[in-house]
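First comes one chain, alone, set out as structure tokens in the form predicted on its own.
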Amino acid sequence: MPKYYRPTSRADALTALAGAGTGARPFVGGTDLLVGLRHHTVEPELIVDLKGVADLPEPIVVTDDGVQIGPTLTMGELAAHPLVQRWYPALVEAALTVGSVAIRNRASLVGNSCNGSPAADTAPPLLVHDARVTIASQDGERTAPLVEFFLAPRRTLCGPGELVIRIDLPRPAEGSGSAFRRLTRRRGVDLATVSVAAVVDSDGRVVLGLGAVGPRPIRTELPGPVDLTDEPALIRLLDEQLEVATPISDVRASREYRVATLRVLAKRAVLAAADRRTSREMAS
């Protein structure tokens, strides 16, 4: 059985994590960690419970420039926040697909990112919104774009003795819209087979985030402003840009099925994001 430690300060937490090195695992919601412990796929020497740390960043802070998300913000709290619903609808849609209500009330957005899963539901919308991650260690803090944070399946820039203490989301440009689309075998109890997030801005710029179609979540951008009324041109651009995806065949789907599904979901996400952009413009 691993040892359990519940620090009350960030300094104590970082000291404990550094002391145990690769044998330590931070614990907030625990929705993935506890499953790993139960099935012996994760066997840490030390569990560092962060829920009693008083000087971590607040769960959510809204500024003129965007939103700062701390490590204890749950998926449920994220999805219920009025300003998040207004500014980042794709992220809300993704958060609401994570597990059941009970899981969303425990699982944290930061923890979901730190798992490094290529199929993480919230990764594609975070990528299209140009999220940045702040990582703390005993040596200080460093910040990196989320697109550089994911290295490989279950591997991120957050190394032994480090903690992700904040995710920063810049405020979306006026006149932009976002949407998230996902396919899975059983809603709420399975990983995504394919997922896509899209942001479309007022000039027709289209950014895509792709999940479960590569060794890590992917961010890509369609070249130039896109005329969304020209469906054949949109499909051609999507086909060209989606070549960055390298899906595999596994128990959830074949490679060929993922490729075909990705094309459909990408188109749906882009059109839904554009429709939200139009609706916001009409309401303003």
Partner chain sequence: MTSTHADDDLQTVTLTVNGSERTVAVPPHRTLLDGLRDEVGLPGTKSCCAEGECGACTVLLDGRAVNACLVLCVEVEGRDVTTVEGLSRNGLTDLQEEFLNAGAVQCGFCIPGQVVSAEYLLRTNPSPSEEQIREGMSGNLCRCAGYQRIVRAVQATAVRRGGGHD
Contents of the next structure:
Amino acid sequence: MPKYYRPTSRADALTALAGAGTGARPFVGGTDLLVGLRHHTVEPELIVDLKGVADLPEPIVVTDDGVQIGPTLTMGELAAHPLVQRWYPALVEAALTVGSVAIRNRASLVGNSCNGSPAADTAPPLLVHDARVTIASQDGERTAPLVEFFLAPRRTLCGPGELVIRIDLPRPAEGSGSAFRRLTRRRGVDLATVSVAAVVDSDGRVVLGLGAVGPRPIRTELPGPVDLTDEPALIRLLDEQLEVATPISDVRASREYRVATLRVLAKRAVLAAADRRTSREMAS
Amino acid sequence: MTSTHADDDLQTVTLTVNGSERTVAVPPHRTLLDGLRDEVGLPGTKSCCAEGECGACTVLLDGRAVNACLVLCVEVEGRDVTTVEGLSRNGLTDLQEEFLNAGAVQCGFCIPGQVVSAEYLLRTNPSPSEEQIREGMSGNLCRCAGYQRIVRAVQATAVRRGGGHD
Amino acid sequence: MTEAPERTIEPLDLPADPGPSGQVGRPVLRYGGGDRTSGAQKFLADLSFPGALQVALVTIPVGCADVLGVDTTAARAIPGVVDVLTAADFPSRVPRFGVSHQDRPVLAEGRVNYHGEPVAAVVAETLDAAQAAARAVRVEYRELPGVYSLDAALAPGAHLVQDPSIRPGDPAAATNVLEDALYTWGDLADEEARTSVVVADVYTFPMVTHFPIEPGGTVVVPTDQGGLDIYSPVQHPYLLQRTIASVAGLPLNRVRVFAPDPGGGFGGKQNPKIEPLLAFLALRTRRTCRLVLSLEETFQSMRRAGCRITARTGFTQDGEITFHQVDADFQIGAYADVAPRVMAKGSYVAAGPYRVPAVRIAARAVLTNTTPSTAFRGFGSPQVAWATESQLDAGARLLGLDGLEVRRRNLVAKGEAFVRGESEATADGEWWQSLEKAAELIGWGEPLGPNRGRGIAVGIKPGATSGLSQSLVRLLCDGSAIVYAGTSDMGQGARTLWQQIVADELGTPLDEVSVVSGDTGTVPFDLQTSASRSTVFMGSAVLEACRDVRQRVLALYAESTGVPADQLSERPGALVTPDGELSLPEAARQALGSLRGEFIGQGTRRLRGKGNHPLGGDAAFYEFNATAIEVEVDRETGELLLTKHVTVSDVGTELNPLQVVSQDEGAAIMGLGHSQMEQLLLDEHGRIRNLGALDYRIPTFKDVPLELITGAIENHDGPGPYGSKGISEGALLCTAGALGAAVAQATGVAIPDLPLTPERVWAAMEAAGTDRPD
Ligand code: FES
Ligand code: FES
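Mind pulling up the form predicted in complex with its partner chain next to the form predicted on its own we just looked at?
What follows is the whole complex; the chain from before opens it.
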């Protein structure tokens, strides 16, 4: 039987988390935690609800250099934010595929990241946008690139007694574009079979984020600038670079299908990202 | 429902449900869905998957649609919950009438959740396109599959509320 | 449950004058619909039973095992636990029950035969305690090499799902074949000799689960008289009553079944499953026992039989079918339930609604260590139609015909036999009209865009072959009326129809007709709510009860007014007197006089089976449907976009067009479920890998075709009231065939396995080397 604690200060939250160690679970949206509780796959001793903490970073702060996202920002709020829509279209597309409207009203971007699911929809776009994570504990704060944050399925850098208090997204380079594509078993709400986010900059440099094709979300770059008008060349490059993916067969799809569709989605995401890049240049 | 919990396992929660203040004593793991049904005595909100996949349990929490099966009772202290019973306090709403007119109601089990989701959709987007209705409602399953009827009901309500989409 | 009369909301587009046939045929709004939208409708889990004990089931995580021991010590020590029932607690053997075979034990007896079969049940003061105790029960078991597929079950030396001792006298008891069926007619060799092309393939249809949004459950209340009140959202309350009476050794009058409206049934809530266990728990504890199932437990208690069909079909050069050979193996699960009948009735129509001179259909119901399968909308027809319709398209492709033309050339005309031989069946409708209308509505023959394909298919399903429905109608002294009809209203809107019929037949305003159902203690017998029978059977019984009321009004009017009876006549809604017409309620008022009272009419509709008929009798009617689908295929990912879906059913007469549309759209989308995405997947231990809503996918709002159009053919030629037929299953019978043909046209590959998931479509294109369009 877990206990529930609703601290009002960050210090109290961190003390509680430190005190309960591995038995503690931070709690914001609960869209994963409650499923785990129901199936007894997680049996925390202490649930630490962060929604009452006054001195955590704001849900979202926009600076000249980018945005800072706090632990309580929901997927719905993220996707509705006009600046996020302008700067990080891939992230918005991904956030809008997380569950249903009702799920997105609860699920938080930070919480979703902390689950460490290799199939988390928002992980690939966060990776391609070079997100950094700030982790707090009683001993202080540390930051790490998101790409180092994901360790293994359901395992992240955020250990017992720690709390992710912020995700920082740098402002994308002028003239770049991004897009997100994913494959599911049905058109309605579904977990991703494969997902891809891409950022393409004005020189044709391509960064990819890959979901559900390995033990953790993957970030990879195509070597050198790519001539995006040469589709066969792009496909060749992708074929080589996507070797980093190591998908498995599971209840959602076979390995072979994931390998094949990863290439398709990557191509589509890159072309869509490149398109957005052009259209923004034309618009401005 | 207390005999397996020592009394100190129970937490007292005061919330507003459909406009009235209610206080319940619940163990920390009790979901809002079970709390509303068993402790508050409002069984209009339905339970099916109990893990956020079907939408049968949809309620408004501080005006936002959420899956009550994924909310803990203890976290709604001081917050405001509207259930399907709250929407229909003064008789059927225009939306509920349009559900009937459209033939959207078959077995009815999913309908309370559909009605709450549709109400939320129309409050956040008074003139939804058909595609937006499908997207906005896609967390609500109907195995009798009145989906197309429900879309019609939402469209008709939007028109009645002066926000029809063409 | 007794229902208060409802406020009826009139639709906005009323015809100015409803005419003599008044309410029947109009889109009358759903009886009880208001409560269903406001949350006031009480489903099983919403009923309150103060002081009830809560029940939790104990299961083990494998599909087949010997149970070596059940240790309940830790469970019993949990505060609030009242009882833990195991097989050892039964005095001798664990009682077994079942519709056709009494093979299903109340609790697993020494052997678990499918994943989720309860090994023990915990009863506690709270649900938390019951669930904690269920987790604390230690079950020691030895896993057995269970059979989880048709191949495994049919292999020589396969593990036997059922001990031969529970199938005494059955020559096949030492195999996993529970029953078989054989239908043959004509001379296959002769027909083959005049055949131009032969197509052959092996088709599979997945195991799928009903996934009612209401998971279901049971509450049993022991009565002071030593009887039991059973609350369960069942489609067949009277069958449940009989089952409980028999396993508990009680007379029928001491078992009373209250059946709250099912929150979706689709066949899954027909037959008793967990109720006998709850009855024993209530008898042991002398307390009310309540179990509301989780969705996962519901998955583990109902599914459709999967099927593998080997088909061989011959055609002449003109596309006429010469012969059709089918071997159909239905994977029915661990216990019989009603699955042998699904096998027999489904395979009976495995040659489709076609003119086929020679046919051999051999079908088997094969036991496996999986969830017992049961009735599910379509009852075996969707499985066989998938094969038959795909065969027609395969033949057509070889012959250069299109899907519409090949069906035109083979579809039987009204009155013509499509099943020949001893148990002949003939078309009871102008089925070609549905086919033509579906073709017209889809725009058959119009040019197709790139990566698009179009398919058309037809399906038939025999309606009930025997049945008995009894009804009472009380016309009260103020002209209002109460109908007693045992039909379960699970979404199809049965009560609305009774209300419409009574309104027209007795002249009572719609909103003054109430309907009582779901209580075996007050409502007369109804065999079952299944096979889309209720409109025809119960509808006729209600109609007859109304006519009985009119006769009684006439007789008493004559007696109280002195007008000779032979100068009076009655017609729907009115009594005709020498001085003119009186509305029936007014005539009733005058006849009843100052003592008041009421008229009670009775109606019975009975269809006796035929002893020598393989289905137990001729079907009362056939559901016929034509479906056409247009699809766009993403050739790189295999994803399907359904751009248009048309379904047309032969309905006889639409008693309520709004409800017909709801049923047709609902069935069509359910058909897309098993055609596109639904399948229960098992692991090597026989466990369901996608147990629950997260990984078992059913269609959502966004999976509805861009355009979904339903049409109906009305020739008023059905056996039900006003020429109606049953309509609730038609639109899913041949969904798969239409989609399969459309996908085949779009991709150039015919896929014999369902569901047509993106991955399966992609893999088929890969295998055929057609993935890169040039
Ligand atoms: S019961 Fe909450 S979403 Fe299904
Ligand atoms: S009306 Fe039955 S599930 Fe929606």
